[in-house]
Structures are given as structure tokens and as C-alpha cells.
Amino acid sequence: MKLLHTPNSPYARKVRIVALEKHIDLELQEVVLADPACIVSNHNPLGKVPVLILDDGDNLYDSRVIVEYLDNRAPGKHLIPQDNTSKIATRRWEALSDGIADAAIAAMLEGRRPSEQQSQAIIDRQLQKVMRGLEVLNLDITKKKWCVNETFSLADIALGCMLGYVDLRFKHLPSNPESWQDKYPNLAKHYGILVKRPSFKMTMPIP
């Protein structure tokens, strides 16, 4: 199986970590989405990563579909709980984490536009989503070792990938001298535990 990815995509990182945790070998192919010759659109009509190209030539996207496929493909402990209540709780963590990453990416991309074309209102609106989401997750992780059922799961992976991206792009929050780790200490503590795992160390974003 081959994974098309970009090195700093939090969604592709989520897939890579799941594969590492499940001991699944993936061939990694890094792509540049802005390159006119990029092959991603040949495999995902939306032109987004990650894309998993299966051995039979079929394609899977997006990250939520891919991680479920990988989790059920390999034996051993599931990263997505089989109990429906716990599964929904895990997917809720993943949905909010991915949504925060969506907003952070939107703010970053708007900030990269030529200054005369940028909308500060768009940037502020997206970053408000980031901060509201972090506030909720910071409260939810209080006094928990792991996000769901005190067991490492996809919820923790999605959370850690999002926090890694926020740390890469917005270490200091807008109009605030505090870093996100100062403002959201429960998340910072959890992130500090996650980044010690080999799967996280092997997939760190590139500054």
C-alpha cells in the first residue's frame, strides 16, 4: 500500500501514526500539492491528502476512512473502540481535533496570501475557532490519562496531530503573549506525553 502525503499535514500524520501503532508497513510518497504535475488528483478528485492507494489499485480518502480501514486490517488492539458508545466518543474527539486543524490551516493559508489580498477578518474568525476548540478540549482532558476510557486510542492520535500542527504554525496565540501551552496546560501536559511515543517522534512536523 502506498500513502500519498505532505510532511506537515496533520491528517496524513494521523494515518502514519495509526500505521506505526498497528505495525502496518506503508510505502510513503511525499507530494507537493501546488505542483501542476502532482498526481494526487488522479487518485482523489478533491486533490487532497492523504490518499491510500491499495494493492489492488483502489484509492481510499480521507483520513477518517483510511484510519478505520487500517485499524480493522491489522490484528491486535483496536485504536477505534468496538463498543459503540466509546467509538462515538473517540470519533467526537477526532472530529473536533480535525475541525480545529481545518481552521488553523485556513488561517495559515489566508496569511500567506499577498498582503493586499488578505482578509484579517477571515484570519481572526478562523483563529477564534481554534481557540474555542482548544478551550473545550483543555477542559475535557482534565484529570484524564487518555481521552477515552483511560486507554490510548485514535482520539489521542487525532488530538496530538492537531496540537503538533498548532504548535508548528501558531506557537503563540494572536494578540496574546502566552503560548498555547501556557494557556491550555491540560492539553500541554497530554501533548508532552504523546510526543514521547515512537510513532509521534517518527512523524514530527518539519519547521
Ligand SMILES: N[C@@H](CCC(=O)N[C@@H](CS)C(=O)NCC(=O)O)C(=O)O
Given for the second form:
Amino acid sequence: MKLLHTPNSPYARKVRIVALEKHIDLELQEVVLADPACIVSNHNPLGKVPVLILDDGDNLYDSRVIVEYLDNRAPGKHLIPQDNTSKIATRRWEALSDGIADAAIAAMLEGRRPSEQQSQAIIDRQLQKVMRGLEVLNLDITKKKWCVNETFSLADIALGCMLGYVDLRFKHLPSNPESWQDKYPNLAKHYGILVKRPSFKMTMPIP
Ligand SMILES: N[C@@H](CCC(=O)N[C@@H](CS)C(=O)NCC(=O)O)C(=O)O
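After the form predicted on its own, can we look at the form predicted in complex with the ligand?
Next comes the full complex, and the chain you just saw is listed first.
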């Protein structure tokens, strides 16, 4: 199986960490999305990474579909709990973490446009989503060892990948003198535990 990815995509990182935690070998193919010859849209009409190309040539996307496929493909402890209540809780952590990453990426891309074409209103709206989301997750993780059921799961992986991305792009949240770690200390503590895992160390984003 081959994974089309970019090194700093939080969604591709989520897939890579699930594969590492489940001891599944993935061939990694790095792509450059801005390259007109990029092959991703041949495999995903949306032109987004990650895409998992299966051995029979079928393509899986997006990251939520791929992680479920991988979690069920290998034996061993499930990263997505099997009982419905815990599964839904896990997927909600993932949905909010991925949504914060979506907003952080949108803000970052808007900020990279030539200054005369940038919209500060768009940047502010996206950053408010980031900050509202982090606020909720910071409260939700209070006094918990892991996000769901006191056991490591996809919820922790999705949260850690999003925080890794926020850390990469916004050490200091704009118009805010504090670092995200100071503003959201419960998340910072959880992130500190997650980044000690080999699967997180092996997939760190590249500044
Ligand atoms: N919901 C998708 C999001 C994927 C996504 O937005 N990937 C970004 C890279 S971080 C991308 O490929 N962007 C290219 C584009 O939007 O054209 C997932 O979970 O896989």
C-alpha cells in the first residue's frame, strides 16, 4: 500500500501514526501539491492528501476513511473503539481536531496571499474557529489521561496532529502575546505526553 502525502499535512500524519501504532507497513510517496504535474488528482478528484493506494489499485480518501480501514485491517488493539458510544466520542474529538486544522490551514493560506489581495476578515474568522475549538478541547481534556475511556485512541492521535500543526504555524496566536501552550495548558500537557511516543517522534512536521 502506498500513501500519497505531504510532510506537514496533519491529516496525512494522522494516517502515518495510525499505521505505525498498528505496525502496518506503508510505502510513503511525498508529493508537491503546488506542482502542476502532481499526481494526486489522478487518485483523488478533490486533489487532496492523504490518499492511500491499495495493492489492487483502488484509492482511499480522506484521512477518516483511511484510518478506519487501517484500524480494521490489522489485528491488535483497536484505535477506534468498537462500542458505539465510545466510537462516536472518539470521532467527535477527531472531527473537532480536523476542523481546527482546516481553519488553521485556511488562515495560513490567506496570510500567504499577496498583501493587497489578503482579507484580514477571512484570517480573523478562521483564527476564531481555531481559538474556540482549542478552548473547548482544553476544557474537555481537563484531568483526563487520554481523550476517551482513559486509553490511547484515534482521538489522541487526531488531537496531537492538529496541535503539532498549530505549533508549527502559530507558536504565538496572532494578536495574542501568549503561546498556545500558555493559553491552553491542559492541551500543552497532553501534547507533551503524546510527542514522547515513537509514532509521533517519527512523523514530526518539518519547520
Ligand atoms: N478532510 C481531508 C482534508 C485533507 C486536506 O485538506 N489536505 C490538504 C493538505 S494538509 C490538501 O491536500 N490540500 C490541497 C487542496 O485543498 O487543494 C482529510 O482528512 O484527509
